[in-house]
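Next up is one chain by itself, shown in structure tokens, the form predicted on its own.
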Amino acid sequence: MDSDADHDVVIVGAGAAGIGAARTLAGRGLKLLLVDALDRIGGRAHSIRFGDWAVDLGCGYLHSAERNGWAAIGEGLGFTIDRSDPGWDRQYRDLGFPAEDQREAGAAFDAFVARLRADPPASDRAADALLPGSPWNAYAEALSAYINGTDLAQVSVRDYLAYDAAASEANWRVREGYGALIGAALPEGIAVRLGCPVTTIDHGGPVIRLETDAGTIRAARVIVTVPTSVLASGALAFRPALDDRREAAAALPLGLADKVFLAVDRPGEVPCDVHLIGNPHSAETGSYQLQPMGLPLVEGFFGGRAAAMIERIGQAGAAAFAIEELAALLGNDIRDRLTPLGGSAWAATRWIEGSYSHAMPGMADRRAALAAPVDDRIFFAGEACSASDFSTAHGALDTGIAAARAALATLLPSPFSPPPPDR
């Protein structure tokens, strides 16, 4: 380490990226310090506790779960692991959504990925591959807004079918919490900052300065994890400018995902482990799971403009809504059985402002221009760093151990060092 520098590597971000980037750093020798922002572990991963339950506020599944390597780590450490089937593709007793019509639907929205792979528009904006006046546009925006935060009108072609690619339809849960799990896997001895916000990385000399209102952090190797959101705006700066980062941030923006919890009274009077769509003729509706993995409650899930919609009208508004169209398919009944227990708005959290990132049209390369070092010493990762498994934990746990075996590489340069263990 250089002999003014804190710190051999500092990692800017404790979400789901840097958590795997210091589980790779650890246990080599090496002064570490994880900062981050906020006043929590965690980042996009946040689980929050209604009395004996764990409910995500942010990332819930653990998609490509057979390959997910969330699902070691949490078996490792004692988390619970549910294999069940979240049912998204069926429409708990059809309600309002007879049997022919889901047939017709997931048949429309096949052909449309499939007009993506085999025709895919000039554009490559996954909206002019929509056929004017069909009856089921609607649904595949609502599907667009639970899978990339935002219409297809801002989706890239290549961006999505790099990601469709290479899912697998394993979707599992953590019953105690995805948040709670990436919390927990932050190894021992690591000196962490919360509430910390670092608003310049300085790397014109021969130390890189990270400027804090607590104070400057010096640094001979920096791994940057925070979302495209934070490098878009210019809240964490460069110097000497990196443009052509902050450039592909913007092309690469986070879309909205938010979520709406309501207790169930009389649980055993409602089913477990179901879905429920709200409206499948509008792209602002919610997406609902009953009673997940038996706990009595409602987890409704909003994306793009719904997401965007329920943020304006808030916490109340939004559970209102949620109980209105889970009214509409459950009978006026369970209005007085469902009480409002609270949400995310993570449009309106400083220092994410967003959920999961989507990359414009035409700018799906702009992924590895943003996971690019620079100058063997600043190191990016998280979801959006990913080439297919962007929008997920998964992919920003990879990204973070890619990054720091990279810095590692620079700090032991040596061919006889071992690799980085895969912790």
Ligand SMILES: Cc1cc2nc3c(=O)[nH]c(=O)nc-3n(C[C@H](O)[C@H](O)[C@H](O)COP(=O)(O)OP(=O)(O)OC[C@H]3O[C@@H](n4cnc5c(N)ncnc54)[C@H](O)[C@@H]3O)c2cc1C
Given for the second form:
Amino acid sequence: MDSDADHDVVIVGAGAAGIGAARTLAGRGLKLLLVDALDRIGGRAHSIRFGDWAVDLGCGYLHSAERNGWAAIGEGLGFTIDRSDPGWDRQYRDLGFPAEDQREAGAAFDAFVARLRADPPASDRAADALLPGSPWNAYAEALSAYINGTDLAQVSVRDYLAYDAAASEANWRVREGYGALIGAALPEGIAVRLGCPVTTIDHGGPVIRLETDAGTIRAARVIVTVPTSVLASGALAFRPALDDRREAAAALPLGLADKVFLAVDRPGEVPCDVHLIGNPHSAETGSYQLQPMGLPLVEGFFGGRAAAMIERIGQAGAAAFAIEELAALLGNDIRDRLTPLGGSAWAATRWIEGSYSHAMPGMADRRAALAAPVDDRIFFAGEACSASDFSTAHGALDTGIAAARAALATLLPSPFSPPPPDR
Ligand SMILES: Cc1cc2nc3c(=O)[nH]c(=O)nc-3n(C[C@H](O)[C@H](O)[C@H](O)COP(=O)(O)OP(=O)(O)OC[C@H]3O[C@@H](n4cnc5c(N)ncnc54)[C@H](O)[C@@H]3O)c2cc1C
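Given the form predicted on its own, state the structure of the form predicted in complex with the named molecule.
Following is the full complex, with the preceding chain placed first.
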């Protein structure tokens, strides 16, 4: 450790990336500290309980599950991984979305993605590959809202395709909650300081000084895992300024996704684990999972403009919107059987302020620019740093592991130092 530093490594942000970094660094005799602005760990991985039921306000699906690092960690920790298919590509009983329309809408979206691949627009703007006047453009925008958290006009084709090429179709779930799994993965014995926003990282001297309301933390190495929203706004600043990081973060803004939960009365009369899209002809519609994993509730998922609308009208309004869309599909009797339980408001969540990153058109290369270390002393991680698994919890994990290994290499240059653990 540099003689005046209090810590070998300080990790800023206790989400999936920060916890991944902490797991890689723990048990090596290093003095570590994990700090987070919020008064809980997990960041965008956040399970809450309604009585006996665990639900996720943030990440819920182990995407690309066969190679998702959290699946093995979760199994090792005794979590129950549900491998069943959530059935997103099937509208329950074709309600409000006849089978023929589902086929057409799916084919139109597949053709859109094929055009992105075969004949990408020079603008790198995904919306420019839509066919003008196609009846399924609103459907494609609804999918973009779920996948990217924003309109196709805001999405880089190169970035989208990098994710698409790397992702698999396997989307598993965690019965006890994905957020609970990620929180449980925090290694024992690591010092954690919560409710402690870092406002400035001063890297002008031999020791890095992290300024917080509760005083200065001094570190030899820092791993920064905060969301791009925080870097772009300057809520976390660097001295000397790192303008390239701020610009990269601004080019990788967070899209928005939110969830609404409704309890189901007489659950035996409602099908388990089936999917409904509220209105396939609107970009501002909910995606509903009825009784996911058999839990007696509905999980409503809103992206992009629909999520912004949900936050604007508040939780009671959001539940009313969801019930309205469900009643239009399942009949009016369902109204009295659905009770609002709560939901998320990620744009309004201080120190996060959005859901997951997308690259603006022409900006896909900013992910690598954001992830590059500074002077081999400041390392960057977090979902936005992943070249192809961005916007996910496993992508965040992998960037946290990579940043920790890079930091470790600068601290333990000896060929005799222990090899990093696999995860
Ligand atoms: C509604 C929703 C649904 C999602 N669904 C899925 C899904 O199904 N599957 C999936 O894989 N992913 C999903 N995601 C995305 C996934 O949750 C994120 O990509 C991942 O959790 C991000 O982890 P991270 O460590 O990069 O960032 P975060 O979890 O945001 O962690 C960063 C931490 O930094 C802290 N911080 C910020 N500023 C400061 C500061 N100045 N000082 C100290 N600490 C600070 C924050 O409080 C936060 O805890 C979803 C997200 C949302 C919101």
